[in-house]
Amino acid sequence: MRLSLAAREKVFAAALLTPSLLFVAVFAFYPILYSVYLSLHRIVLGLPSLGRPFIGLDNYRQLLGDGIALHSLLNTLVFVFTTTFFEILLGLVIALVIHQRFRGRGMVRAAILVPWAIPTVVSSQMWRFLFNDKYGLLNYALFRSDTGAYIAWLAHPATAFGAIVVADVWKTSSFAGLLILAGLQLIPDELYHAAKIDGASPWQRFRKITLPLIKPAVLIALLFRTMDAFRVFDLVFVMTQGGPADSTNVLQFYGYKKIFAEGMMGYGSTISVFVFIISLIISLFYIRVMGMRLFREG
């Protein structure tokens, strides 16, 4: 009787898992393997007469010598580091503040969710407009009516890159803040009371209680933000199209252009595989640091 119960549970579990396994297998894992397969071939959409010859690792060799690809990789990494740094910092400030008790806290929490909820395409258009060279609010805030001094922010490499960083930090700091807030809420008040009685200053309480105890939440915010910043696309597509002079070209945008604008299905897939491997390394690194917290059962 017990055995058959256990067996029935197994059948039931299998039945419950089948639909999601099917979706993930067919539309996520198979495509990754298929990308690897494509990356070993020369395939150009629109030139079917070439066939699809197997060329071994030629595409990978080409990738290593592709200046724009390496430049995009560098841009992506700089973007990931700067945005994640500011998002965690601002997120920490946001979390500490909205953790306090004050009138209208619910409304404030809702308000800071607004940037998170806005479609990235919309926030990108919005920032593109704010950075506009002729009638953007930023130019007016800096130079008032002196239109001669107005800067074409999105037309210069350094300022264009700064602009996409600002747009990303604006949109996603609140998400980091919410994750850190969840960590703050787990700290029992008694700890602070006890420390206060022992004469610890506010700064000491922050250093010795708050910071160590929110570390796991901060790590998770770091993981989510790093992985999300690594696949930045919408912002670049709408605000800069990778320009000027590839200064905002990022891996995901470059891969998109190779495959879908230029039809280089083979070489583009090499970029896909490359991007996948890097993101896998980053996530494995984080999972190691977090000691598999995310996978603990129960």
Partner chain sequence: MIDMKKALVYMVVCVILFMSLIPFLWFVNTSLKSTVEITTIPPVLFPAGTLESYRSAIDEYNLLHFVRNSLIVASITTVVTILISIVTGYAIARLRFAYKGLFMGSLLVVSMFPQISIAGPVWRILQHLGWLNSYQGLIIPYITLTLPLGVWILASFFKELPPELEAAARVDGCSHAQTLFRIIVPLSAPGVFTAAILVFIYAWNEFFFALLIMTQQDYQTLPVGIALFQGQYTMPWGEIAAASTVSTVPLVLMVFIFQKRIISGLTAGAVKG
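Under this definition, the rigid core comprises the largest set of C-alpha atoms superposing within 1.5 Å between the forms. Numbering follows the first chain given and starts at 1. The model shown is predicted, which means the values in this text are computed figures rather than measured ones. What changes on going to the form predicted on its own:
Would you mind giving the form predicted on its own, to go alongside the form predicted in complex with the partner chain above?
Excluded here are partners and other molecules; the one chain stands alone.
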């Protein structure tokens, strides 16, 4: 039986998509489902005699009554919204600058992307050295070595939290800028020429043309950065280890400590599932509210 051209195209498309779907199923869906399974059981590493008793939602009830977990959730939310705000703001500035035509623009674009290209562990270690109270460059620049004065940036709760925010914003603002730049390059130059002929000022052109037309790109950058900020782990692990006094203890790092330091596999998996649910809800909120608003405006 000979297949029609349309049927052969469907078979060919399915053959191309099947490996990708299998990859996503194995490396994305299965870990999520297995984490949910673990969160419904009491599993303690090092005590195999306890087995894996099914306890239903007991881990989730324990999580909602865990003061350290709730404090870590507050730290995570503050970190997410603070870093996302500054990354989108600075990313917009970066995109507007590198979108202009000037000599050496290609080199500037490449230089701006360097922080994003550096592995997070490497950049975290670099910022840890910069914020060091004894030999850090920041204290040396502010106080000089002969004064004897210094600030223990990573030993005080407020400054330690600010340090991880600065490190994250420095690294990922260029990524947000790259996404927004893609939106800027889709705007026809004729719109700006027409607005300039009509007497529109640079601010009016930005507010009436640029900002409305880059909203989809900003939404994409916002989604990516929000979900990525909720998964922050290596930055905290390298710079502060969750201290001092749990001031930088985020949910992902708290879950890591529960699993690998205390051996509570079930409870640690519950924290991971909780982080996934929160990030999913916020992402759906962005898509639902901001996406529908963009659709209506379009």
